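Just one chain follows, in the form predicted on its own, and it is written as structure tokens.
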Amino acid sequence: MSQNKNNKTVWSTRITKDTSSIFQKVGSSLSVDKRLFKEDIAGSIAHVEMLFKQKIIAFKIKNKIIWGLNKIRNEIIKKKFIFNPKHEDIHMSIEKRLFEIIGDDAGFIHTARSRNDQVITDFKIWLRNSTNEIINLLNSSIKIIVKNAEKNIETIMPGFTHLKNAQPISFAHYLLAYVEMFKRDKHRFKNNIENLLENPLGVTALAGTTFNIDRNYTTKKLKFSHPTKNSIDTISDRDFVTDFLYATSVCSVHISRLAEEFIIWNSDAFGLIKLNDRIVTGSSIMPQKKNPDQLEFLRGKTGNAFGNLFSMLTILKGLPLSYFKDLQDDKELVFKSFDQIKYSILIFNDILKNFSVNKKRMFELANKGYTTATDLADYIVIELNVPFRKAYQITAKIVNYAEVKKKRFDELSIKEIKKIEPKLNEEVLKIFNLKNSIKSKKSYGGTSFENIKKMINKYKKELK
């Protein structure tokens, strides 16, 4: 319960009883939102010269609340800053710790200003900073695929559908899938940073203000684009949040697939990865295990980052315009998203950099399967001149014949593959081979090494 430096409730004039115990416990946020002190600072330092430049307050006030803000500030910094509970939240205990400081002359800060656009201010500035870190940690991830992706352009390994093998891809090519997912999350992050440029400083409560107060002014100090338009939305304007975690949301699913297929390819049945001793552990009775609890860790989380986004799409769904305090929950849960996400993708970038790749059984098992068996298709239609259907039919025959034998592709003869369809020749041998599949693929966006090469490069451009 927030007071001022008579030991009362601001409120206290019209509300004569005290908030019953258990409400002031578990009604206050400082635990949550004391992590916004700089932010909140910031604000009410633009908002107090704002004031004086409009000749709402005098000099000598501005400059005593500034100071007194600053010296709060560092007070905080240096872990001498007395958190209470009884204040509610990080906004009152530094509105009362500025009591203390400079008297009643602190009482101006409130001039022309409601917690409302107070809160929502200092909220939009702290996301807009924490997106730019995830972007930065995004392009590390980025950096990372891409120098692992350089090392195996000629890594060959069969792409799966259905976790069955489809067709022999480049290791790389399947990396590469992967910037394409981050890039989008990068997208959508930078999009919601638009969102954030809204200045809501100066709506007040809800109705805006009386005073000649210039909200321009405070947009540019604290960097913002412009000042939102209409004060009601302003205060009950939660979309950003949903936005955030929304683009958490899925920037988790995409390390939590990354994470899936590595625990699967690093399994005994597959064999594909091989994972450092730095990120597995060990069991407490299986002397020999090796586990890959940092890819589950990874792929256990994102069900907490959607729990997040749910909690607050569910808060906002039937809620009326415009201030109620549900809303105090909004930043509990991006908190807890952003450090979520932030640590899952340094702890992804450390497993990037600590996996080998087992080439030799990568190409064992993308020769397993028929995985040519779409070229074969490809080459009877170029050759023979047939609809791609029949010559899906020729090659379905081709591979039941060769499966009957337990051969593999490579391993028939033409005598055999004639005895199926005449018309083929010897060159119909070339196709089985999986680096000339490979090579084949040379469509925009294809797995052939050549495409890679010419990703790989743009993405090194872009990243500069």
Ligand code: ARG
Contents of the next structure:
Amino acid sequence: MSQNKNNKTVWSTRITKDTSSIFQKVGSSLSVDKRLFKEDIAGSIAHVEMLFKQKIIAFKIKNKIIWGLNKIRNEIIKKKFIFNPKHEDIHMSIEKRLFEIIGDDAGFIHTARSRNDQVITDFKIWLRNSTNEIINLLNSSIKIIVKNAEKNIETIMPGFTHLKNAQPISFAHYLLAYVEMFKRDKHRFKNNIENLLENPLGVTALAGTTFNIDRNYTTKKLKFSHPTKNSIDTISDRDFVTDFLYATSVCSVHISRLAEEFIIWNSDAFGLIKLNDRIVTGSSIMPQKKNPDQLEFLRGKTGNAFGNLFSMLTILKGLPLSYFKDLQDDKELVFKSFDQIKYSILIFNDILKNFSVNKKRMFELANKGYTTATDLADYIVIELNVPFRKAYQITAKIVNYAEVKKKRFDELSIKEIKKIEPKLNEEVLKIFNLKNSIKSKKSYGGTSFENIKKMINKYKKELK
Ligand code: ARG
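Would you mind giving the form predicted in complex with the named molecule, to go alongside the form predicted on its own above?
Then the entire complex follows, led off by the chain already shown.
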């Protein structure tokens, strides 16, 4: 447990027996929260500067503490700091070391502060920076997707519903769907920044403090935007954690959907894309194999992201206000989800740089399964001036006929079509051209080449 310079816990006057060694070991969060050392030291420095400004501590003591804290930061960076799991967490470890370095004056540091507000201050600063890191990474993904899309505007593929060929689309249009997903992800992460900018420091244990502190001062020093408004809520609140874990979960879902599609398209049965050797793995027994392990890895990791979100929600469910030890796990969940989404995005980016498109196969597949049937129905509506449902029936009859004859649409003659619908003429044959089909989808947000080019320009501008 956290001990002072005499190797006794802070609470040893009150609690006379040692904590069991098993709980000392597993109850310590040090191995996890040592990651917050920089934020913890920055928070402590801002805190003692404020205490001095408010005449709560003397100039000399403030300087001594700051000097000691800077020394500790260097020790940790240079890996000279000894992390002892006996000390409950990073806050106690740093305080203990401060006692060793500057003596009893270290005892002033915890005036008007509790670990309860200290830990969320550190955590929020860390999360703010890490959230921005993810947003930047998502921008890099968007750039790579747009680049791929630019190269594939005229690459024609079957759009699927129910994994059955539905309508011809541009592969670029498909890729740009992921830009929209990642833009929404960015938005979700950004939304949370508002919560992360509320400064918890100074609410102390849960009730506020008798000292004349200045929370606006630490707010500025630590680059928050304003102090939190209710001390009890501040200590109890972990919405900024669940929001982050939710945002990473949704982002993981998006990554998993592309991963799954690429796995299917790379399969021998589909053969629409080919993953290059950088992103495949071999088999220990089957010499011919090139497996899409990285995509499967990304797809699988989504489960962990959900798990972390559900763990946090479960910890919070029914938890009375304000601080309970239950909350300590919040950091481990966030660190895991952060690391995972970070490497997932990096792997995702690498995958998008290391695959090739089998344009011929994509086109052939897009031309199978009567994917222009809807175009034909639309054409009949306009040319024969009939309701859509009537046009749908006529088209279905043409599909049925072609299927029996084992012909594609573009293999039918006008004579055969006229047998089913005499009012149609030669002009109808152009409807079966896949390029024409795509060109015609000019409605806003549709797959027409024209629309795609506009969207690419828009995304590029946004990225600047
Ligand atoms: N390591 C603790 C945590 O992360 C810090 C807060 C401890 N507060 C307390 N009252 N025991 O939750």
